[in-house]
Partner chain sequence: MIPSLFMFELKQLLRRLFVLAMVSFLLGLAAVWLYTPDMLSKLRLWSEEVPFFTRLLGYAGSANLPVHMMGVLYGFLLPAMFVANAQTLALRLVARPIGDGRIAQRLAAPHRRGPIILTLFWLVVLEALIISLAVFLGQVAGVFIFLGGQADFLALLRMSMGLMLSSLPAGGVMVWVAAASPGRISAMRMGGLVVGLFLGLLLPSRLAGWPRWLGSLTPFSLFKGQELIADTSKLLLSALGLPIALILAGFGAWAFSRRDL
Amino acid sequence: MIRCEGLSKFYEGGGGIAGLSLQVKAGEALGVLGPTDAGKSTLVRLLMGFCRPDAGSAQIFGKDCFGKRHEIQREVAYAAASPAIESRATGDSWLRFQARYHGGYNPEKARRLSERLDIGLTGRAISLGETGRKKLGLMAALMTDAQVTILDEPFYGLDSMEKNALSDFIRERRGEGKAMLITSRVLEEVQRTCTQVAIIRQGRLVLSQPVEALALTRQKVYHITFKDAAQAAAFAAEWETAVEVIGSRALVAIPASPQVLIQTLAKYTVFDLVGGREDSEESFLRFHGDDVV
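If we take the form predicted on its own, what would you give as the structure of this chain on its own?
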């Protein structure tokens, strides 16, 4: 249903994605995990045909996402992280407008969604606030019967009850045989709703596997304090993978014995070394050098 092969998009000054390959089949939900600026939103923009790739291909239903972008945007249920909604429109009128574009309005589904997401539909969008507009965007996507759904950071800004409701709707949609792609910075959100996970870091795919396998992954994370920032940078250049540098401190995630790490550190002046097994959520955050969720 969704397929990317060697997909790349570069921006002046950095960012974007490079050589990304992934696929989502019917009945699957792929969670794309990564810290801020990892390239998640760039991937979504390419899939929705909002921009042209510099290399590789992105296809939905076998159609080129940029070349057939008008068809893709009509046939795919999409919710932006921060949807643009005309300020004078009411929630109900905006949903009906979106439904006409995507093929029909289901008032019963709209009522159920609005109740579970705790949002009124009679007031103007300008009075809803950012979270209210986000809920409207999610409702517009989940109301349709589209075979492919793309949700960009759908859980961000919702409270715990609303997150639970959204998780139920996602699992329900997946159970109907729909294909879904969901971006997130939070491992637990993906574990609750998705069947597959793809982790991207600095625009590159670093891990792709079933969610069950990710839940069993327990990385060993080490915090290393060097004599100075220069030594930390030199170590990072030598070690290369799964390392982040913050001043004179380096964070390293490894899945196996620390023997090679210890041998490498013998070349440097190490002031402190703290490490051990951690839960998968903590390991994910440390692996990506992203402490904000």
Given for the second form:
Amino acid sequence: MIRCEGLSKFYEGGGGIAGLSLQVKAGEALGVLGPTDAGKSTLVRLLMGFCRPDAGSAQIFGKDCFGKRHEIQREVAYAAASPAIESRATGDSWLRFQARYHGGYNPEKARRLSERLDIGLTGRAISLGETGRKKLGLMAALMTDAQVTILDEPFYGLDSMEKNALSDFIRERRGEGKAMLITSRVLEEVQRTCTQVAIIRQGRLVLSQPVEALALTRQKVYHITFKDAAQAAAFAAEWETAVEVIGSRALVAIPASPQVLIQTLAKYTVFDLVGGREDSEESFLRFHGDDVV
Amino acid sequence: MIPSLFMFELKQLLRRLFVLAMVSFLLGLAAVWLYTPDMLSKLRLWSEEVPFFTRLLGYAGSANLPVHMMGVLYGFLLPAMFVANAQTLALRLVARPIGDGRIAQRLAAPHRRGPIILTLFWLVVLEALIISLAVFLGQVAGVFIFLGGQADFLALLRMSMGLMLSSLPAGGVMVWVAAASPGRISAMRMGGLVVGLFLGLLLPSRLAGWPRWLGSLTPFSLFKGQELIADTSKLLLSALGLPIALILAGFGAWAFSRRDL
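Can you now output the form predicted in complex with its partner chain? The one shown was the form predicted on its own.
Once more the chain from above appears, this time first in line as the rest of the complex follows.
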């Protein structure tokens, strides 16, 4: 349903995306992960037809997202990272307008969303705060029966209860055979809700794979305690890569079998050896290095 | 036009429209008050003291109430009000939402970009209509309060409508500027320049020694106030303001359709 081929958009001050290719089929949810300014929002803007690409193509239902935007949008639900809502409008009046303006409104979904996300509908938007407006934006998107849903940083700013509720709605929507694209800075949010993950760094696609496969790319981490600091330093000099030494202790990350590590350690006096798989957040950080904010 | 968008934006504008209608009503009322004998003598005295200034503002005596209105209202005050309001409204409806993301929210719906801009343009037209009607009602109230109800109301109505229709191209230009400008500040500057240009060309064209064709470079050249007092057919000339405004707003819609947000 969503397809990008070599999609590029450059800005004068830097940023944007370069040569991005990805696709999302019906019943799939793609989580686009990346740090701030990685190009996630640019991708969303291109898919929503807010701007035209400098190169490549962005298509939904096989139609160009910029040129045929108005034809696509009836079946696209969208929530911005920070929805802009008229300050004097009440939540209720804004949602009623959105329902009439966009179409495809499902009152049953709207009722459940307002209950689960605890959305204040009577207050004016100006008094709702950033999170309140964000929840209104999410509700406007999710209360429709659109076939494609694009959510820009939907979890950011929500509390854990609201995150859980939103995750349920996203999974439910996916179960209805709808295609979803969700951007996030947090891997765990994507793991909870998506079937696919794409990691973007500095506008380029670093990784794209099923969420389950992400666990396989995780490295194993070993905490080794040597007899003294000299031994730890000697080991670090011998091991060379992916090793961090603090006093008599060393931290080693290895992608595969620990066989070589065990052979190497045989030459040293080891007091303790604790191993385990790095957690998903560490795995994500490894892809992004110092870019993560 | 997109009815749901028009109605939603109209609701957001109600307070502004109410304030503008009240101010316009009071302007109409005050203009009639200036036609009372005491005020007329002061006005004549003032126009003799500063003839350059009164000529610049379009005051050409008070032979009768409609002619008086031409001088005190339609010469400068209302044209300035129409142009300035068109600019602030275009900024509010188009330029500011482009900057803060509300227009992006509008685009996340099955509507073409052009009709979105044209819908907002109709709100500019509606505001101009409300101002002119409120001015007329103020004049009517003034006539009943100060002049015992004796006046050519149809002439006053023709003049109000004529000026309103003539001012519409200013609204079209402002919508175009707001839709095509890269940001709110640049739209504000460009809009201010257009306001200055319109008034800067209109006012000197009335002065001796200045070419009268300067005034014809502004949309207010479509307004033939003196002739409208007796001749309804002159409204047709003013009515040209609407298609001209639509063409100008259409340029805005075209520019908006091609731009990045």
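Positions refer to the first chain, counted from 1. Basically, rigid core = biggest C-alpha set you can superpose within 1.5 Å across the two forms. Small disclaimer: the values here were computed from a predicted structure and weren't measured.
Residue 72 is among the residues whose C-alpha shifts by 2 Å or more between the two forms once the rigid core is aligned. After superposition on the rigid core, displacement of the C-alpha of residue 57 between the two forms stays below 2 Å. When two forms of a protein are overlaid on their rigid core, residues whose CA moves 2 Å or more are considered shifted, and residue 263 is one of them between the two forms.
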